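This document starts with one chain, in the form predicted on its own, laid out as structure tokens.
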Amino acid sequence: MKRRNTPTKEAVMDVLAKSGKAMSQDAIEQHIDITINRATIYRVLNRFCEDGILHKVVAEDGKQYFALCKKCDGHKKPVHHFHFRCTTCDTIECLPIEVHFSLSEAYIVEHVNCVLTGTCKTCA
């Protein structure tokens, strides 16, 4: 279903596109130039995830980060890949490593969340 474009959606997308990395809702909210309700930002982020525009990364501390889907196939489904969270600068980035796994045919995998934690190359 085609969704209409709104100033809120444009503002959220602009922040994520300019950052080039995964961001938490708090960080996105701090960088938006217009006044937007926190719940509205959260709804927009989740709709972008549903539409395959963003993917959600849940770090080991339970905090959610949102990243543009640069590694999506033609069906708008994210490719299963690893993320790296730097404990020094608190950034999360997508790594160019695809996750491969094999399970019994009785399992249907719908989502993979793989987060490696440590110090990034910039902070090292």
The other form holds:
There are 2 protein chains.
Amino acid sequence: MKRRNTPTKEAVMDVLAKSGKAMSQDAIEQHIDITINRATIYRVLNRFCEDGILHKVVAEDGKQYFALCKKCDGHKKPVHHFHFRCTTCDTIECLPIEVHFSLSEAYIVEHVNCVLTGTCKTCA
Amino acid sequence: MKRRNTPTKEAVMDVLAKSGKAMSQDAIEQHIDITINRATIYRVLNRFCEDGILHKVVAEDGKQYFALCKKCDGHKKPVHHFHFRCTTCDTIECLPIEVHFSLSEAYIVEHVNCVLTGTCKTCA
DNA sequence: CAATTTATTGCGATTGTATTGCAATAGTAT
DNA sequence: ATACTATTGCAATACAATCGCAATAAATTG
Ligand SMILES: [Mn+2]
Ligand SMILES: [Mn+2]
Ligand SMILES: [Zn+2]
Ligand SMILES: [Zn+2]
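Same protein, different state: after the form predicted on its own, show the form predicted together with a further copy of the same chain.
Entire complex below, previous chain first.
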């Protein structure tokens, strides 16, 4: 299952790189100049996630948001960090704050999903 | 808008109290002996949340889970805690682990939603 | 207890997000 | 240029959650 380079992938990656934030399929589609089908965008996003290029966040609005893995690539293991969703400007940013918790070894943690919601520093 | 006591409310509360976990509307409906409409269950759950009796968690599966506020009632302010969703037994438990983070005062945090996913100690 | 008020419920319709099947399209390698 | 198959578009589908509205029933009043 080799990956191919397509205009769609580039466009999606471009929007995410420029925004520097976590975006929903809807927001990405709006920020793209060319027309791309909704289902295709989701497939592209999910493929990027599989490849470890993007990470997915689910906010308490129940929607999925995708963001570039900045530290995931070059270095070791991906770092679990908090996210902030501003209900005013409706954006989600990856906070440079690590998620810490000490859980019994008996548990096997596979995913971490932490989102703070409120008003961001720009909108406050 | 005074609240009234109804069999539905009691049944829902009963299931949640017995399970001691965070449950979805679907799971609650399955564990209830009487027949209650889906929309009604959601309305009851949301009302309980408004009244501070329950708290809602959104997992990365995009679903809403509701759990009793144990420490929310008697004491001071509600404590933000982590949640663990086991993909094996398909349950969510409120972990006795507080969520800590230091965020610039410029941000206004209104909600905290933290969920760890994997295999719980029982299923591991 | 009977009458009144209105919170609550059931039901169907509806919204909104995300996924899937399938045929058509277009990268990529030979 | 040809063959292979990853990728895409489109429509259908799945699913969680909410909403409008009429019917029901809890609580209050006389
Ligand atoms: Mn992030
Ligand atoms: Mn909890
Ligand atoms: Zn903002
Ligand atoms: Zn389990």
